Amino acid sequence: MIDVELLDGGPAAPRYDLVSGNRMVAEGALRAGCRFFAGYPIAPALEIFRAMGEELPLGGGLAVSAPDDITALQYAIGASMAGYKAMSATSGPGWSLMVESVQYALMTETPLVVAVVQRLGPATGGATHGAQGDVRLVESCTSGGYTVPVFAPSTAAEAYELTIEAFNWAERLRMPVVLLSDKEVGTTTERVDRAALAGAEPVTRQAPFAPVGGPARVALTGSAHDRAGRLMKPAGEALELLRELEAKVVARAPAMARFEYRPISNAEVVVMSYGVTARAMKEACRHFHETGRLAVSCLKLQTLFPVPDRIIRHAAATARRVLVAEENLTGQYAAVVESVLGRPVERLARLGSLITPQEIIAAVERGGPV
């Protein structure tokens, strides 16, 4: 689908084609070698449903239209264990549905990726009404706080890349991964380089991953069990194995980060962001550093969870002041920033509506709470 023509033995020349977040989630997630998809149709991640519907069987692959978001996300599940890449996309109300299979996927390891499209809640909120208020919901969706890995694009040139990401960790932890995306990434269309995409190379599913239906026995579980896949009361091993399912996500934090960093020297002010936010604040930036008004650093984090702390440090630490914006009413991301760095941050929260780089040059400007 990516086929890059290369002029001269020279660097790939620039193929432009005009094209959505969610369609480059379904071209990235081909191109991690995803075999299975299974959704129910929801806005606005309709367009992720569609695309997998018709290319997957162009290749050999299966994508199923589900009944609901439940039995969507439990035949991504069974595929998967049956030894195929597997995904599904949903929006705020369909992952809330999700839950619980979710942790059913995280306690028998289970790899698969969840696109989720945000879009205003709570509940059917605004279909059509885009929102960054989900970032909580994702991160606690299970019982024991145990964390699922999060990714956030900001361009349809990320999106592909970071669905390739979340098919590499899923892989790799044999864990759910969420891609957590916005209606106006997700809906709007965009002149994307095909030359330049980067997507890292995908993760081969390897042994000892045992596919259900194959020559060996496999016992899968949501409930507390031994190695053996045996239930038990929570002791001993089953409370050894329940701590492995945090500790290989700790341990592989670090390389899970993915990030843009802008320092300027002697900044005086960080300002850090996600999704469709963090292009309006590249844009606000890029302003003070024509203008050379103010010194500002700018930190685009395309990892949301496990949270990227190393880098959020590093930004904010000869930085007197510290600016989260994003697009939901309590300032969720701000609330992780602030107990990264313990100390408060300043807000620049909205509700229902884009927020405009002019809106982040003046909340810089102005200083304090907004």
The other form holds:
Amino acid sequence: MIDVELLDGGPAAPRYDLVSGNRMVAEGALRAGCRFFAGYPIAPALEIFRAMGEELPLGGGLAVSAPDDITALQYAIGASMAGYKAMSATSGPGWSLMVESVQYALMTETPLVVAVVQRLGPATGGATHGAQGDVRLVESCTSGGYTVPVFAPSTAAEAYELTIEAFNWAERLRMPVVLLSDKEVGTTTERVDRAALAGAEPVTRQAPFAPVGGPARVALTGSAHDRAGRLMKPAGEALELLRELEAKVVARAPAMARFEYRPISNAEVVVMSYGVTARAMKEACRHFHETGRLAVSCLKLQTLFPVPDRIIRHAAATARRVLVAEENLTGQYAAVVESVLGRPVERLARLGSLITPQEIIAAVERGGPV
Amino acid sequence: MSATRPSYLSPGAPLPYCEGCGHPWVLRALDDALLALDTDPADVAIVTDIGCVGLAGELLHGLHTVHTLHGRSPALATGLALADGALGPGRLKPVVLIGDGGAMVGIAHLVHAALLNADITVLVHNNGLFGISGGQAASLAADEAFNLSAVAGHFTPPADLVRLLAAARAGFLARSYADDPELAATIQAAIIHPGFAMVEILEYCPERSLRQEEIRDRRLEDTVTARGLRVQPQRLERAPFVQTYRERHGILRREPARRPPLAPRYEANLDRPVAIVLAGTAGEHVQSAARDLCAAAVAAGLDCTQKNDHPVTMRSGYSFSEVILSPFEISFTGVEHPDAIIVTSSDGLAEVQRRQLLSRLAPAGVVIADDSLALDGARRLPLREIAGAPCAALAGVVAWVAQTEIFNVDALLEAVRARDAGCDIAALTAAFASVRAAAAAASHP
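Could I see the form predicted in complex with the partner chain next, after the form predicted alone?
Now the full complex is given, and it begins with the chain already shown.
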């Protein structure tokens, strides 16, 4: 079909769809080349499951319903080992069950993407109530403290882009990667111009990845092993491999760092946030820019782990104060930022409802106790 | 074993199991079965569970081996089989080697694999206890004869795995014992079977279940025979997963309904964000009306966000939507002070009151309510009467557009038509005209 607008020489007029972040996670996964989805239904991640169930068969992929969250992730791991990009989607309670399998994927170096759409916890918590309380639960899920890459979208468009990013890093690093969304980003419908989406080129799975069932004999184990995949008492080569599991992530941390940062000269305060709260932060920053009341810069983090420490240090370098805003009880990411900066930061951390731009403005103006 | 005999097991090397253990017998039977099948080794994946059985992967050479978490081997093998069957060449034969402890851990995996009829073969090495960890009683003991000395006692009757999986419509089921001369043939038949197959293999654990002299005195076969534990292969004819999937694929392979994208082509008369709350009764298309409002706003060049809420039951109680319209990009999606509240039923009103929205109404905000509701200060209109219950929220949106003139009502009606909402467009248009006339009269007294 000929696009009249393009023939006219002008840019194509935007064409919008009303879509949710969950929907765009599914579309990002499809764009990234996901062929297999195993799901167990859980709010507020339901629409990812539904969209994958609708869309995957159209492209010859397979979406399968599992009898529980653990089975879902095991199916996805099996499919990935067989050579196909695979994912699942869940929320805090389901993630809790999946943790064992996530560690197994990490140990067997199996590429895998899990979308975790946060809801209020702990336990069953509030099934349809938003929160950003799973940051540490997701990041600290391994015995040994290995870094599990975590990307956090704050809009539907970012959900698309970061899902592709998650798949690409899962392939490059051969490990599980988490797309950490939340109820608000996941289920709120917003305007998206699909033609304007900026997703990275998908990384294709190819040799030296050897699938189970392929011509090269594959040996995989979740126990300590040597390079040939043979069980081994944790010493020598087996320990070396354990160190490599972490080193391969750390070495790529700078390349994995995704963020939005608009520096303000002589910023007195830098506000940092992620996920849905970054949207309130954006309005608060707009307020300060427009009113000129205070020099405030804002850093939106899209990569949470590996910690994008360079940009965090850079943004905080000249600012007298650092404020981290997030929707959880204790300031889970503020603690991470503190450890990077080696000094206390101010926390705007609470749960129950969205943190508003006004609250952030007030916290910046007030200068809270550290 | 002769050094020249082909085998997946190391020729001549002893298997690292206790004397009297059944595991080596099973491995040799599996080796014989695979050799008899003359299959391409690349098409076999040995998936081992935790326990002594987990050593098996390293003893079988030239095959793919995956050593899993405890109890998860049937699920991982199912993932391999589903993906290879539906997305790949469909040649892969995962063979799961699992103990009875692991089988109970992964009982849901086994049941679901059986229900799916995934093409996997599961060999359950059942010695009635946890051997590697000290002889604690397991739940799937076929008979108390196998776990006489269970640590911390044994208080449950034997569970029958064959019957459990028969109830899950497993395609191939058998119960045998480790030194059964027929075991290789049974395993071979299980692997050939196109779909889920489980062979339960009874064993003694010489280290944990009985003292050595007792094992010498008690042949496994005698115990199995005396207690009637043997189950000859039983088959249930069912299509394997891949076949079912391909058949249903035709049904699944249906384009979901897609709404065409919206190209801005109407004008909007709005210089700041406004928030509209819609509240009514579940099943009365409140959220669809909010969606129409959003679609109309986008067609009028505005940005829009929509958040829905309802009780867990979905089809009873309230239905609720928050919509923000803005001439510039919306960042924060929360609604603190709504500019409009549209209420169509008492369910909706109760929710509006629970959220204390009336007291948070923005200055110059409006409340549009069905006239059945006693609500002071509201613009009360016969919304339910005008348009019927399923279109009452939409009638409220029409009234709000008429009152505010933020965009042409045609943008809204177009969205309603695109949704094929089944609402009476003429009635909505008439309602629009009437509200518009009243608003005009009010502004020019």
